[in-house]
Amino acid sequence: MAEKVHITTAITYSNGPPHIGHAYEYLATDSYVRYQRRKLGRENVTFVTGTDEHGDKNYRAALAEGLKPKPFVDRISELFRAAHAGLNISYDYFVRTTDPRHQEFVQRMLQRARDRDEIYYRDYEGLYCVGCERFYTEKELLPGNLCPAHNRAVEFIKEGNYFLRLEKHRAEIRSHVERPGFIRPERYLNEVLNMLAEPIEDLCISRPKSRLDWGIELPFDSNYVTYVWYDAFCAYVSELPDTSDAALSAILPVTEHFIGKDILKTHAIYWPAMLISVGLPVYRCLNVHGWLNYGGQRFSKSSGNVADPLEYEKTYGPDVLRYFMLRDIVYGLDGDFSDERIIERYNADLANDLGNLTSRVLSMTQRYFGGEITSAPGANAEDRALAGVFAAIAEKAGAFTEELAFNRALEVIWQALDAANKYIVATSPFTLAKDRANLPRVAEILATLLEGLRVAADTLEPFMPTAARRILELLAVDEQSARAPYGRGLKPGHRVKPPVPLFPRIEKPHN
């Protein structure tokens, strides 16, 4: 039986439009999903994303625009759907936390936890950050009681609320956290272990309607709505076709969440506790990325630097933003974003390397052989050397992708493209072709290059799906032929199409 995997992005707050920081998470996750589908089969991979529409932050954002919460989040959710479509995000389920099916699931989980004595009521006072939608202890805050994520003063709140037992499950949560591969990259493991080294406070999972009525009502007390994080976590599984205990017990152990480092605690501690409290297994792992910075400042709505990722798609074309983010940023670390770096990557890697190689090889095939492959790949030493490079890239890139090292996976592909460009210089087919007696050798050289280009395009598909498809269309191959190992794809007699510009060079603006 094939392995299955269930993959999610964070369920995104609906308090403002999508920005470049969101795009990084979506694009990295989508590339991982596409890789897993190739490996496991389309039917064995599910991908969930969506919008988190309840809570204090969304409610206040709606008020600021003079709107009621539901019309406001309806509009924001549509903006995120449009962003996913524009970025070519291949999700299976787009969940809205205002969906009736989701709300029913949340209430079912709450009632089960309450019935198992995992939720209790008490009076409480604490320091609350609206932006994070959570209470903080004083030791977690920056000097002056500032939220470490938003650098804004927290609010003091005193009220009666319902709590989920956390401390009771601390040892079990820690046992999950310590599992090899539970938190990736491992650099974030010690951070969570430090959180679990001392007793942890039970989690406030309600908000009184007298303070906030925009949320899912507690099934056991109509005067309260549930904590927005309890609501959002359930979205990872709430709209799957089968949410029975048997189905969830099968899907959760193969679930991988892609999240930003700012929500590490909620996912590593709160979410496991919620699952344990209702007798369900804990998910497989957290894949944690860093922040995306622009001009030294993190991309975020609170910072105000909410550049629209779709503008980059319109300016540079499909896949360029995706390629830049995956190639330039080490997953797990913070990354720097700039228009200058995008143009540099575009011209050097896409226009000069990938685009130019594709154009040269297809042009020579048209010019010398009318687009027909008339030979098998060459068999001399330099041909075999290039064949060996391309034959190895799928396995090498796959191993790096499994490790979330997207930049290194792409580096493997680009090293092969560089080898192909050097092979053209070394073999000089355009010079050989001046003498018709050399055309059989030219045919071998071009067959070697075309087969390498096919393998490169196929390996590139998870990272640049549109560009890969365009190259494979120019090579006139179907999916089965595209996936074949090196040497088993393009055969003598096959015809390829004339070249078209894939990545026209961009001239840098002059100051």
Second form
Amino acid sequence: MAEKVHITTAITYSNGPPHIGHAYEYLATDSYVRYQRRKLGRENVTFVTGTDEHGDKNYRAALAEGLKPKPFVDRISELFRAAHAGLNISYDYFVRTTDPRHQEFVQRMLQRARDRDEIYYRDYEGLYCVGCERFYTEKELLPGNLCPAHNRAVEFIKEGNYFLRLEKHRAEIRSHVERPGFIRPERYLNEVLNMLAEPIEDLCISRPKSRLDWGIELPFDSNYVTYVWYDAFCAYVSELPDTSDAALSAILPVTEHFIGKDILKTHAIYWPAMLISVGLPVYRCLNVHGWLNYGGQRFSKSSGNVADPLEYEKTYGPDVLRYFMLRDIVYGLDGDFSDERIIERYNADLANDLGNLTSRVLSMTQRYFGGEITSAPGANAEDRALAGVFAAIAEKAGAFTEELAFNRALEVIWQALDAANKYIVATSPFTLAKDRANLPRVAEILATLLEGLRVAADTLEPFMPTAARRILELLAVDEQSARAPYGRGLKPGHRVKPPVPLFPRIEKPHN
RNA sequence: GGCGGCGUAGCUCAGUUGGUUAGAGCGGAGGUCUCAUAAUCCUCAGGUCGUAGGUUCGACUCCUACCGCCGCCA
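The block above covers the form predicted alone; next, return the form predicted in complex with the RNA.
Following is the full complex, with the preceding chain placed first.
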């Protein structure tokens, strides 16, 4: 049986429009997905993303705009769907937690957990923050009973609620967390282990409708809706074509989640507990990324520097934001983001290296041979050296991609482009071409380069899908030849197209 | 308060299990070629590797303390 993988982004909370932080998660995940599709075959990879639409904060965001919750989240969800389209995110399923199919699945999970006595009822009283949608203990609060996250008064609430047994499963959860590679990068492992070192409280998974009815009703008590996190986790699998136990038991062990570091705890503890409580296997791993800063400052709605990712697509063209984020940010660490840095990368890497290399090679092929490849790649030492560099990039970049080191993967490709530029200077085909007697050698040199460019474009596809396709179109290569190893793609007699500027230099910073 | 991370050239970062002159890219300076998007290519950075000690024949790489950021927990 073929190896499969199921990949998800976080199901995004829909209390506001998409910003650049969301885009980062989608782009990184999408590139990983595209890589996996190439490796395993498209049919063996599923990619789920979507919007998390229930809960107190969404409800309040809707009220703030004078809307009922459903029309509000309809609008927000549509914005996210548009962002995915604009960013070229190749998801297979876009889940909305308000979809009937998803809601039915959540209720199935809840009922099963209840039947297995994994959910129980008890009275609870405490200090509750509506912003956080959680209870606080008194010593967690700021003076004056203020919520430490929102700096606003918490409310005293006494009510019966349903709880999911967590402590009972703590050892089992820990055994999953400790699995090698379960949490990537490993730097986040300790945090979770610390949380699991001591007894953990069972998780309240209900909200009385009297307080909040914007949620999925508990199947065993119509006075309650379920906690938004319980709801959201289910979305990772709820809309797959087959949600039978057998299907889920197959898909969960090959499931990889991409999340931000802020939701590490919920994913590392609550979600495994939910799965264990219904007798399903725990997912394979959590890929945790950092936050994005803008010019050194954290993105936030209040500071007003929340950038619309689609504006960047419009300004710089497709793939540029994606290239920048993958190349300039170390996965797992916080990253800094600014127009100045994008433009630096754009000019240095995309215009000067990739774009210009494509132009000069295609231009010489056009000028000296009317676009026709008339030779196989050369066999001199310098030719073979360059061929060797390009022949190795797919495997090297792949290994880095597997470990989420997207920056290193791209570096490998760029080292090859660099070698190609040096090779052009060293072999000087443009000088040789002045004497027609040298044209056979010039043909070898260009064939060596064109084949390298082809391999580079092919390897680049997961990280720059649009640009890679444009280069392969300029090379006029069919899909099968595009994927071939170095030396097996472009053949003598093949005709390539004249160059077009892929990434025109940006001379002045945009505002 | 507890646990953990980070602090290397102007900027962003690499630096394997400690070992000859600490590396790369970008930016900046000079030069070169002319196929190419004034792009390419070559040369140039002398940075007390946060501070102070310690271990060692020898530490950016190990240990301790401290300073400065940051995260998680309490």
